[in-house]
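So this first bit is one chain, no partners, the form predicted on its own, shown in structure tokens.
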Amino acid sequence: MTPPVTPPIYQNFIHGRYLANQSGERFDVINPATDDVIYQVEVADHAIQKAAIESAKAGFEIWSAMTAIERSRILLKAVELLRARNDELARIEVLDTGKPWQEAECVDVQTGADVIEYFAGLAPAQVGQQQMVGDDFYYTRKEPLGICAGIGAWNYPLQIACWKAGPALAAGNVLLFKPSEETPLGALKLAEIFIEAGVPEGVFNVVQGAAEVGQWLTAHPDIEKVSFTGEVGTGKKVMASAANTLKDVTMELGGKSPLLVFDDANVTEAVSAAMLGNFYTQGEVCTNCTRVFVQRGVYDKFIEELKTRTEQNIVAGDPLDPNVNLGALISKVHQQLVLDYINLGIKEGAKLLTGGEALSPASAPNGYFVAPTVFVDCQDDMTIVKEEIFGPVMSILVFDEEAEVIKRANNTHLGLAAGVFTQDIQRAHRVIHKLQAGICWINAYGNSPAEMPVGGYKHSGIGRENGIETLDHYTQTKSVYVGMNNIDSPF
């Protein structure tokens, strides 16, 4: 009889090495496509937390004293290593998240490397200002904040770690990063790469655990900033905790984003966008256009093509199979949550066009799969139309007039993303300018290059990630007044 295989155990990454905790507490990480425990991770107990802060302080002294050019060279070496290990890292993301290999292989690692490369290039370009004030003058300096904290989500673990590390480190800060406890390995591999590239010990530490570790980060007085990616309700708790020590915060939260398809749109392209914006990464993307508004003149054509392509072109199964394009949801609990939303949609009167059930593919029979699901006959007040589901569930709504659909699209407390499909260039810009969303696309959907700031309006977030302005979110401005004459004092 073959003895059971003991899953590997990973520790927290502190000051350039793996460090054992003292409590012995650890948690299981499960492959969503197989329901198997693939490894265990030690929780960051009080000893780890203390060591992480001490390490970060030491790392900051070294890293912030380097020139921007020196930091840039080191970060570019990390980019080189990330790209060289693309397939190894992509496989980790597939096993952790359940997403298809064909996505992770060309998106997750590459876009993360793109962001670090982008900010490494920007680091030496940060400049202050100088201005005369009479005979005197002042100048400003862009200085790092100090110790920053990043809290990641489970849908793009390595990419999010890179998105937070890139600007933070480029600006001279150090980062304590807590990945989701459901997808914790990618951040550890990034930490190894940073050390190998020459990033000083303590500049990028990884602490592991659930909400308690996140709460420690948001409340700690020595941490100057928290960047959080996740669900709206959790984001509000993070912000409230950070307020006690007046931390700066960046919040990239959830969405219920609209896609507006006008009568003159290229319907095939619009269907491609709708499918990409609902079924990519099995629907677990915060910017997904889960409310698809289709103008009446192309409604029948749109849903006919959508139904055909959804039923014929989507392949669910073992995410490591390069032919698979629909993976497993992150957990059994989340799978049931998505199925509950689907049942509620049916109960509230929406009509299933396709999908609506759990799947058990032959190549991954124990995985947490949900069929790509499309509802028609939807109304704006239905739960599936109002609440973020975070699964492969699309709601189709019909509209007649431009002013009407703009009003309906904006009728939500969320405002992360939006898209417009039309061949009328004036309408495209007119409509997109009126939509209350921070990330917008015209005749495209989902593209998020490193150069483009991303973030939400309303309850979908605060601040931005990526783009030039993000570097300012990781620096503080020091003003220095220089007197050139004797002080005129009445004393």
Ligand code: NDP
Contents of the next structure:
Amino acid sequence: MTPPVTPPIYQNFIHGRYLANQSGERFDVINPATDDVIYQVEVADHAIQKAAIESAKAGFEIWSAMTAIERSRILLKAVELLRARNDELARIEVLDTGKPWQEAECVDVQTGADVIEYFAGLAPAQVGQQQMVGDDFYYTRKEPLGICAGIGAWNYPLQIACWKAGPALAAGNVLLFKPSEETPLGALKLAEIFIEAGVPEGVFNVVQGAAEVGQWLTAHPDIEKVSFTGEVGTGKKVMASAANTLKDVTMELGGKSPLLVFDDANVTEAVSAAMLGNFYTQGEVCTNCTRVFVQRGVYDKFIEELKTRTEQNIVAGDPLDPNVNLGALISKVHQQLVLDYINLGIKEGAKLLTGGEALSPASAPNGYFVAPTVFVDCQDDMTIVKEEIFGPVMSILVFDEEAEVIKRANNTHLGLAAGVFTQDIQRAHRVIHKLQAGICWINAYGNSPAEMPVGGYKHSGIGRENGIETLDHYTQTKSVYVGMNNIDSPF
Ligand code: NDP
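Would you mind generating the form predicted together with this ligand now that we have the form predicted on its own?
Once more the chain from above appears, this time first in line as the rest of the complex follows.
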């Protein structure tokens, strides 16, 4: 008999090293494609939390005193290490999230590294202002905020850690990062890489645990900002908690984004976009276009091509197999949630074009798979059309007029993303300008380069990640007035 294999145990990463907790409390991490426990992680107990804050304070003293060029040089070294370790890190992301290797291998680590590289380049170029006021003048300094907290979701764990660390560190802050309890390893590897690159101890600490650890971060008086990625409901709790200590917040939340396909669109391209925006990362992408509005004249053609390509081109299975392009959902609970939404869609009268069930592929029979699912004949008031499902479930709706579809597309409290497919250049811009969403695409869907600011309108978020403006969200402006004459005092 072979002895049972004990899964490895990871600790919190504090002040440049792994640090054991005192409570002995741990949690399991499960590979969604196999249902196996792959490792355990120690929870950040009170001793770890205390050490994390002390470490962050010490790290901030050193890091914020460096010039932006010095910080930039070190961060660029981390970028080099991230890229050199692409495959090792991508594999971790596949095992933790269940997403296909063919995605992680070219997206997760690369787009994370891109953002750190972008902000490392940008930080030395950030300047204040100077203005004469009579003989006197003032100037402004862009100063870091201090200790920031990052709280991440489970769908792009390493990328989210990089997207928060990049601007925070480039601007001279330190970051306490809490990954999702379901995907905690990528952030620890990033912490190791930062140390190897020369980032001082305490500048990037990783604390592990579930909501309680997140709550501790949002309430802590020494933390100046929280950048949160997750569900709308959690975001509201985070913001409410952060309000007690008047923290700055960035909120990257959920969506129920519309894709508008007009009669003159290139249908094959529009189908590609709809599939990418619903089935990539097995549908677990915040910007997904889960409401696809198709104009009546092209509706039948669109649906026919979508059904054929969905049934013929999607390969579910062991996510490490490079031919697989549909992975497992993050957890059994989440799989059931998605299946419940599908059943509700059927009950509410939506017609199933394809999919609609759990899958058990031969190469990963125990994984939490859901077939790529398309509903047609959807109505605006159906639950599947209104609520974020966060799985491979697309709802198709028909429309006739431009004004009508804009109104229907905007009829939601969410506003993360939107897309338009048309060959009419004027209509494309006219319609996009009227859509209430922070991230928009014309004849494209899903691209999110480091240079482009991303974030939501309405309940989908506050603030932005990426793009030049994000650096401002990690600095505060100090105005310095300089008197050049004697003070004119009535006293
Ligand atoms: P959750 O809101 O459940 O969790 C996000 C993070 O918050 C996790 O680390 C979680 O810990 C932590 N957390 C939970 N409760 C609290 C609390 N009260 N205080 C502080 N932290 C808390 O989101 P998911 O992880 O389920 O991610 C999916 C959601 O994220 C979707 O809605 C998706 O749209 C959104 N998202 C948005 C993106 C964007 O850029 N706009 C990008 C990616 C995802 P733990 O999980 O360990 O319990």
